[in-house]
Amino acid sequence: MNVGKTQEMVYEMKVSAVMTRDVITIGSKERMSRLRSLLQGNRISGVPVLEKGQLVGLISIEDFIKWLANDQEDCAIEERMTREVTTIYEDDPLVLAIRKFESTSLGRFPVITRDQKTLVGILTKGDVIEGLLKKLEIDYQEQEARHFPARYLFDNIEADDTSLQLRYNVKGQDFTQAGDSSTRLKRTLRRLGLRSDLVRRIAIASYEAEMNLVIYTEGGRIRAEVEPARVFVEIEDSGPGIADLEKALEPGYSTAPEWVREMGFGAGMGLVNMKKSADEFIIESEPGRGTTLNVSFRINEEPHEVN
């Protein structure tokens, strides 16, 4: 599978960019008989349930159909709603939401703020598709209008050895800023005129590395070095290190704590995705001392295929 523009965008975009902000809700004490007109009138298949302004459940068209099929008497919404609600944060990366859709088979997620846990939106699979299509259109228009004189950065430099270094500091456990360094790196590489497919691969590898820094360590550094024929990306941390590198490279293997898994991170695909995206992949790690990861990408080659 080629690394496409859509795959690149889901790493960069936040849930807040595509969610529906005008949320239709219903009170927990409202009657089931009112649900039909609410769903039909707004052409929706489910609504968050509130009690004193707080999210307490979800009620869907499936719940309504089951209630009708069983010839139940009219009752309060709270008696038929789903109480265990899977939510997502507004500042979560969109790729996390997509992984949650795949792993839970749910059709919608209430979107809440990270600090106050306040309901600010709802996210459906349709919202994701519509948001990606809009972003594709905007990016296309911007690319058509933009000119990158830096494309010829190295052409007129006379030196035996030339490179451009970019450094980014990543703070551990800071999920609100997770992915920002990779996004900045991607924008810079675009302005240098690198091929779009190459920038996408670098962005994906950088993003996965940045998430590992955020999840597992107290922080670290991403250093990118751009040469005329190659881009090197080095990721360093002084965190706990990896005890079993061979196992860590197995798809799905994860040592993420439970609270990280509950947030939707730590699926065990980070190193795997980095290795697939890069032309060269080298990792060194020592328990108690940290991890150094080096990935490199050849510039003047045919588009790389990710299997």
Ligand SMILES: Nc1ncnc2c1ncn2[C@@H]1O[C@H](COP(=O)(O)OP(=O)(O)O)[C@@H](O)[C@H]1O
The other form holds:
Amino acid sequence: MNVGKTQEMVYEMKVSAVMTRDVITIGSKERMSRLRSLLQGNRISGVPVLEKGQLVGLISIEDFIKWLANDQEDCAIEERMTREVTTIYEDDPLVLAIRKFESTSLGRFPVITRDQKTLVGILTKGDVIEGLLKKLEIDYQEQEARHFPARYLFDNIEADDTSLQLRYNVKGQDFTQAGDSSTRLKRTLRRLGLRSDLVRRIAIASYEAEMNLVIYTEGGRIRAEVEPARVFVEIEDSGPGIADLEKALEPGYSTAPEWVREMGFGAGMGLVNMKKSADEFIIESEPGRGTTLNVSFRINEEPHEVN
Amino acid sequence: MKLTELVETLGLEVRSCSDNLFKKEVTGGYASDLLSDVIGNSRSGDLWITLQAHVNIVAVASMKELSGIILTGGREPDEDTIQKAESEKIVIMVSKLPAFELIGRLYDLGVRGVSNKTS
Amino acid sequence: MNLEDARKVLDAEVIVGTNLEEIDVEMGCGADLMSDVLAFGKKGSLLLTGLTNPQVVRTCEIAEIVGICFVRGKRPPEETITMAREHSLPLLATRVPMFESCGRLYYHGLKGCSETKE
Ligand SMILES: Nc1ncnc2c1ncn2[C@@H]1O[C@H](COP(=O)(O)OP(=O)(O)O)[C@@H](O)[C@H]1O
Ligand SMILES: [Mg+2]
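We have the form predicted alone; now please give the form predicted in complex with the ligand.
Everything in the complex follows now, all chains and molecules, and the chain you saw is the first one.
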């Protein structure tokens, strides 16, 4: 079996390379009443509890709610915290973290040093995915066109219903940047190890949509969501909208001005190409409000080319 | 070479002004999707291969006295393009083939472009 | 046919690219409209076009075209050349116009995109 680069990476990369280093903590002798503002102010769901610099527990939103619901009498954090904390060592390989997420169904682990057991960071599933992606990005520069099976990544993290999101902002009326987002999306999907004919179809649809954002709107957004069985691409703008959708979908229909045609666009085939490339294609538009395209692609289909 | 020969050999479908098929003599080929290019560089008697289907192609063909227009890749002319072509006596044909192949077949039949752009 | 064969047929100048004989060209695609390159151009094709803006390079990147030959004496602007270098996309330029270029390549055995199966 060709396990490929992603698998190598989850063995090679250490937790410390992807964890979040700025951890918000609270002292074990501090009061429960202080926790509220800490949780709210930082929009986090749990805080590691320290005593003389050592990790002694974890206090979560659930602990806090329980306290609110019952006595509400102010007390020290240590009286309410959970003492059994599942931690992970900073030099553990990522694969261990992935397995631990799976087996515990916990959302985060405090990261500690192996010798002193001091807290050095916190690790979430998001950190792992983001870290792997970044690393792929760096490696890709050096070793073009290697294939990284995304499935492996999902096999391990799927328990959480994980999907991977890639977002791009597209500037309107800016021809120098036009197509850049789709080119980057294409490269990332490639690196994730999706089949190349599928990647090509996704890129074609995204590129046509991106060009429409550039030509007809003041800009918009492309969001791609990669799931184990499908890729979903949403392109939206709050531009002028399309008055007659049926017409716009006809091959050859275009309102592009002559200068756009002279640049090689405005053949009126964009929406047609998108529809042809995609497994599912939904377009919604309201004049004066904007346009949203939902395009999706099945991952496990037999190879099929656009043309 | 008459247009009608090409229509038969290549299985082209005629969309406008079929009366002119026997009259128009094809003396060369020009392929472009950029109107400004066709206006600037085509020669009279050229058969024009393009994917542009909107009404402006008729005006260009008429002005440059082209022998006809073939839309490639299964593209169909717009309704107003057909009307205009009828009134301007321009023959529009369509082919399912992509431009590259259609040109290749025309070339095999002896239709030539210019070998160098001199200017 | 490889890219060097195609270059000879068109008497084209190399603007970007080396070792052209190592690059296989499976099909030809002639178009000035980028949507058509996306719709008809297949992976592994050589694009013949009269357009020279950087979007042409982007389009080839998306459609997995292996090289571009600019026809009828068109020279690409600097931005296009820079982008092609970044993407390692070979660029050729010939004085031969589109019709004649496609005709000659076809005559020399280069297939069109509808004649080849992947
Ligand atoms: N995001 C958008 N906002 C407003 N109008 C759009 C948008 N996308 C497409 N259109 C309209 O739909 C027409 C057809 O689009 P498309 O099939 O991509 O062809 P083309 O871009 O070549 O004209 C466009 O000419 C334009 O009028
Ligand atoms: Mg478009």
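Residue numbers count along the first chain shown, from 1. Heads up, when I say rigid core I mean the largest set of C-alphas that superpose within 1.5 Å between the two forms. These numbers come from a predicted model, not from an experiment.
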I61: Cα shift of 2 Å or greater between the two forms (core-aligned): yes
